[in-house]
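The chain below stands alone, shown as structure tokens; this is the form predicted alone.
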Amino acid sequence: MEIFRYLTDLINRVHYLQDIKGQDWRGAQYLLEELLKLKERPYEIGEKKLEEILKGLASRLELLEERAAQELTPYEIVKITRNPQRFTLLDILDNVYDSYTELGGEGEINIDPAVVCARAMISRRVGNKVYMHQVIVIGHEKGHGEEYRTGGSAKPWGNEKALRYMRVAETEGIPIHFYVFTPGAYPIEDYPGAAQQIARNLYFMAKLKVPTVAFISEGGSGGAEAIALADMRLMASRGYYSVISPEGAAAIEGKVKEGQRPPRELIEFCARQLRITAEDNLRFGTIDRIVPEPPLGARRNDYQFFKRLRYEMIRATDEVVLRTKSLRAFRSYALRRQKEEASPPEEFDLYIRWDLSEIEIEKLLEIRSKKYRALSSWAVQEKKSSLKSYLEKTHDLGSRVYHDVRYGVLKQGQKMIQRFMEELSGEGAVILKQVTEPLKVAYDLLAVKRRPRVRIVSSEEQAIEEMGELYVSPLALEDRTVTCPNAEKYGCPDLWVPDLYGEFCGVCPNCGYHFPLEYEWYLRNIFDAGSVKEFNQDIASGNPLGFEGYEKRLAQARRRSGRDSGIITFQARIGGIALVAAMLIADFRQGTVGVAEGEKFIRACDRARVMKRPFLAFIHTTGGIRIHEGTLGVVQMPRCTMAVREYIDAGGLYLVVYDNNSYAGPVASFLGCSPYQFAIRSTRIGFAGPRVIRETTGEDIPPDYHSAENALRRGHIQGIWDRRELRKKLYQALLTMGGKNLYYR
């Protein structure tokens, strides 16, 4: 029986090897058919010269393994997280953890199987004693096979079930480990929303009060970031990590047609250009540490690999804990742990305890913040002198300190008088009140005649209405007219080209369809006149990643735009009140985020929290993540989120308007966060296109379906804008939205 578990062993390390390298890879096919006919005839032969057979036969294996290791590529990585003999998150609580309960259902039977989450525990042994210690898992389960998995592509109603007990966890004190296997969410809109709620889960993890770690096996964009913002980051050695499949990334640089399949040279060629691999992501510092696996990778009975992970991930975790209480204890124990690297210990020196106190948490916040703002800050271009940069660093820091001073100081004193003032002339004015009210009465009665009423301006009105000469868009100097799309349906008469982008704001007078227009008509028509003033314009794109041919199409996008990245960050007046604005802009790159314009819009949301300014985020356009710059543009998704979490929780105003069209990752994040999102009627708000979701879900969608309508209905935004009251509706907006840290409150 031993020896047919043996010959079966060996043909599905062959089924193995030709799934990653292809079927006759070096005589792959010729040793198979010899395994496969010594299973129809195994009898014949005899034990004993049977398991000589198998010997040479597994010698030739072996050999043809370790060529196989030596020389994989990166698209062959990917076959191997993908490999149905790949261990999943079942697997690793099975062998890592001592004994785990599953939450929120088992199977089918959950309200999304592709997410799993247990409560576990996990031991360590120090000399004679065993120390237990209780964690949350959360991860996603591709299976191996099961469709109701949808191969580890968690539904919007996944995620929240990922962030409920994100929310248990940090009730309970107790850690949480990670693991992320999914190529990418399941891209639906139905409520919660996928955008929506990776954006929601984002946020909460930003500020998330227990320790965190987390391991990636296949870590594909956004969906991987819904469970991944965490103080430590681990990767298995043949893992990937992407801001898309090298299928996708292939089908868009090669322009395929739907239905069709890219060429093998093209996929190949994007996977090396993604530099997805798990020491690409070490070098770039989007991880941490890398854990290492087998040359061809784990598999489902790789014991000694699930040992190898449960030390990993015990010692991540005490580290993550001892940066909160002594530097000098983290570096004794990180440099303990690095001698034990080669081969991991049977039990640990040390039991750490991993509950925090209030001060040990706030120091575990600050950290992580400090781990997120500095993620990619390397790739950052800035085209200034040294001497620039040093006037610039001290106008900011005295920015800093005039504005801590004069609301952090003044104001707050000011406050106090004035509320002792109000205390004060309300009890007055309840006495006085007794006295008054008798005469008051009697006028009342005895007056024959009122006086007209007279409307008065109030200066917010007066405030509104005041506008330098409008801005005129050049769309309207063409001496022609247009169709409505909507004509047929509700009758739409043509439209004169000078008088729809003029007077009419590129609005239809008849159905309301507001016809796209460049972002200068808003930066000219809804801010003060003279208030618009860049700042950080010498942030500038760049090619981090050495994309091969990318270069080139940055500098047709300089020379078409006018400008050095797809992000403006500015300071501006509505109505006089001053504000601090990000405008992703259709006109570089489809405003597309990546190194640049994160940098640009966490300073400009750093800007906004010291001077205490109402913070907008105007979307003309994202196409979401440039793939080009890898996962240096995903992980924008999480800085970007933790700078807005800041401004928010330090009393800020931070207001989303979309127009056009607004996809994928910055939706999914630092937008959709927002509390107060709303949308030009017309545009299109989502997380994936039609094709991304036909191709995976096998399902058309009705052409309404990313709708600001939709949106509105699903609750994604807030309210649907009508573009020629655009600057009304927002300095309504600043007026009545926000608390009282904003410096005009």
Contents of the next structure:
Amino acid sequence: MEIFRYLTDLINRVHYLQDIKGQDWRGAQYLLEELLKLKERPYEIGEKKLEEILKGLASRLELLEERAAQELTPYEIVKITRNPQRFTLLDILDNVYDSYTELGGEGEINIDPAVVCARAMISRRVGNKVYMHQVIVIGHEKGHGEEYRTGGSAKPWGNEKALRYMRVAETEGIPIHFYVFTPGAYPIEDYPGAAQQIARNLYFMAKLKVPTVAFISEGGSGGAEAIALADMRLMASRGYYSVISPEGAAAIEGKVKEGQRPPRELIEFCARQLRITAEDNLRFGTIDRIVPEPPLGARRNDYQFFKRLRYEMIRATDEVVLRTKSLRAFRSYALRRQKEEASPPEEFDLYIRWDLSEIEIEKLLEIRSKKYRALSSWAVQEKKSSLKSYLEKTHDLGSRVYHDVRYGVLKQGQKMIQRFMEELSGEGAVILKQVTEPLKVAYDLLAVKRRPRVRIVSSEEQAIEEMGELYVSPLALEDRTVTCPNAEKYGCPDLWVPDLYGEFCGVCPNCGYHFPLEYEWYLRNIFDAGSVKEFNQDIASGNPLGFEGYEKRLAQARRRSGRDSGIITFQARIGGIALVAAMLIADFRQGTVGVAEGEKFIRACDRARVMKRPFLAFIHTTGGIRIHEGTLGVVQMPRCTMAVREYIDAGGLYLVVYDNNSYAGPVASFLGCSPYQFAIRSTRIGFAGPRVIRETTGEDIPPDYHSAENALRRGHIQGIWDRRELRKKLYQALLTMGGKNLYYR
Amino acid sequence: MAFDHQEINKLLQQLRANPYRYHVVTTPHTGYLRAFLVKEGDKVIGPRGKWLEKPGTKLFVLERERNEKIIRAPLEGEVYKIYQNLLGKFVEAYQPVVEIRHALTQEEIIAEILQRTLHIVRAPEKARYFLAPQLAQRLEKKGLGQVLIQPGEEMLIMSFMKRETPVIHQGKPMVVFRIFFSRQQMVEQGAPLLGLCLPEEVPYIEKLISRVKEEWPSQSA
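Please move on to the form predicted together with the partner chain, as the form predicted alone is already shown.
The next block holds the full complex; its first chain is the one shown before.
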């Protein structure tokens, strides 16, 4: 029986090898056939002889496996990660934790079977004593081939469930262990919406008041980020963490038509270029540590690996906790840990409690913020002389002091006095009223002439109406007509271009369809004349991954747009209200977000916080995260969300306005987390485009699936604005949402 | 009798002789006809997809004020005639440009015959409709084409926002031959609900349908 099991195991190993390296790799098929032959008639050969034969075959297989491990390409690592024999979250729960209770569903009977949440216990032996730690485990469950797990693609409500149990962990003050096993989020817009829910998760995780550790095996872009903003990010040595699947990248790079598969070489090329392996990610700083696996990856029965993972998870949580306590304790702990790197011991030399005091929580959040702000900062390219940067720094400091005094000290004092006066005059008025009331009634009776009513003059209305000469788009210079896309449906007449882009502001007067306009139109017509002052123009998009052939396209984008990045950050005024704004533009690589864009966005956000101004994110277009920057692009999602969270927590007013097309990463992070999101009519907002949805879910979607109307219907946005009224609407929004204390709460 | 047998025979003969419908594609507005994008005899397809989101075959280019508009085929068929003489010329609105010959499918022919032969009860309002319980019971027992309804009898119940109104049969006693709606379906105003016919016409219509089914291959075949 034992030998039969051994034979089956060998067959499985050959299958596994074939899955990774290909069917006929170095005679693997021949080996498999031999093993299968043996399996057919094990009893005829005799146990002893069979054992001998198997030993010979096993040593051949081992040799093959060694060879395979030496020559692993990034795409083969992707295949290891996706193999159904690989360990999954439930295997981890069984083998790493001592006991667990699944929350929010079990197996198929579940809110979303692709997301598993559990309350678990993990034990630590110190000497003869065993200590139990309580944790909440949240992660993706790929399953071993079960259809209902959707391969670990979390549905929007699955991510919502994850968020719910993060809240539970926060209430109970216990750490969270996140396990990322996802090829990407399930791209559907049904409420709460793929993008919007990921954004909400990120927003919450940015200031989650418990220690968090994430372990990444398969990190597919936004879907991974939904549960990966953690204090410590570990990664399996045979895992991958990427902005897009190599197949997806190859389809884009090779401009492959829908339904066709990109060539294998192109997929291999993209997998190499995207820098998706654990080593690459560690080098770029997007993860903190690699958890070693067996050379060909850990499978579900690799108990040695689970032991290692258990050690790593406990150590990582310890480190996160110790950092908040004292630097010295942390240092000595880290040193000890380094010694243990090669062979982790069974026992731990000390017990560390994982609960934090109020002060420690503050410290934890501060460290987390610093960690994410520093991510990918090495890749920021800034063309600036040292004198200029010195001057700017001085200016920044000056402005910080000024605004702190102006809105911090003075405004607070002023507010207190005002509040005191209001209370005093309120009480005084009541006493005075009792005396004067009879006199007033008598006077009103006798007086023939009515007192004139006080007229409130609204200077605000005037301020918003006063707009100098309108900027007219150069699109209007053509003498021809265009057809409205809704002409067949609503019978719209053809539109003469000079009229359309001039007087009509690019809006069909019949059906209200909005034709796309260049970003300059908004810059010149929405904000007060001459008030737009750009900053941080020197931060330029680069090629941090060294993606082959990308430099050329970048240069082309620069030439065409005359800009160095896909975002413009500036200070401006609307009807006299000063604000800070960031604008993602279509002209530069479709407004995709990379390191430069993320950095500029964060700096703008910080400037708004320091200057205590409302912050407007105007999205002319965004195509998502720039795939050529790999995970350095993906980490802009947590980074920017962190900045937004800190801005809002400090009392800022954050408005998002979408125009044209807004998809993927940015919507699923720093845009989707805004409480006030508006769209200009005829825009499209969503997580993934129709093609990706069709390919992932296998279902077709209606043509208006991503329309602003549907986004509003699903509750993703708060309203739809007409472009012709954008200035007025923005002004109104600033006043109503900002209220009396517009600049700051 | 509600319909003339001779007329039906004539219709069948007509359909047999010429099982096509001719669709004339006209210009939506004035302009210059710049190019034809199809030839006579070409096969063309109409809009497809679940939401008809994939447009039909390009037929010709009409230009007005330097706005080139491509006119596409509204239905499937074969280009039967092209008005070549219009090429490069200024055309008025609604001028015929291309004729498409659409081969009628079995389903379309049956629908046409039913429309001519049956007495159609249409939805008076946009609402959900249910068969009157008694009628439903009888239909369940006997099946379509067997249940006679008398004038003044309740046929349907119109239900909208919890308001229920009966639909009463008027005219001669008739047999329920077809039901065009399903339970819980929101039926638009004017859409067909029931197809009725006189009891003696039932075998005749059934025969007609089976003949059509024999003679024309179904679309799915």
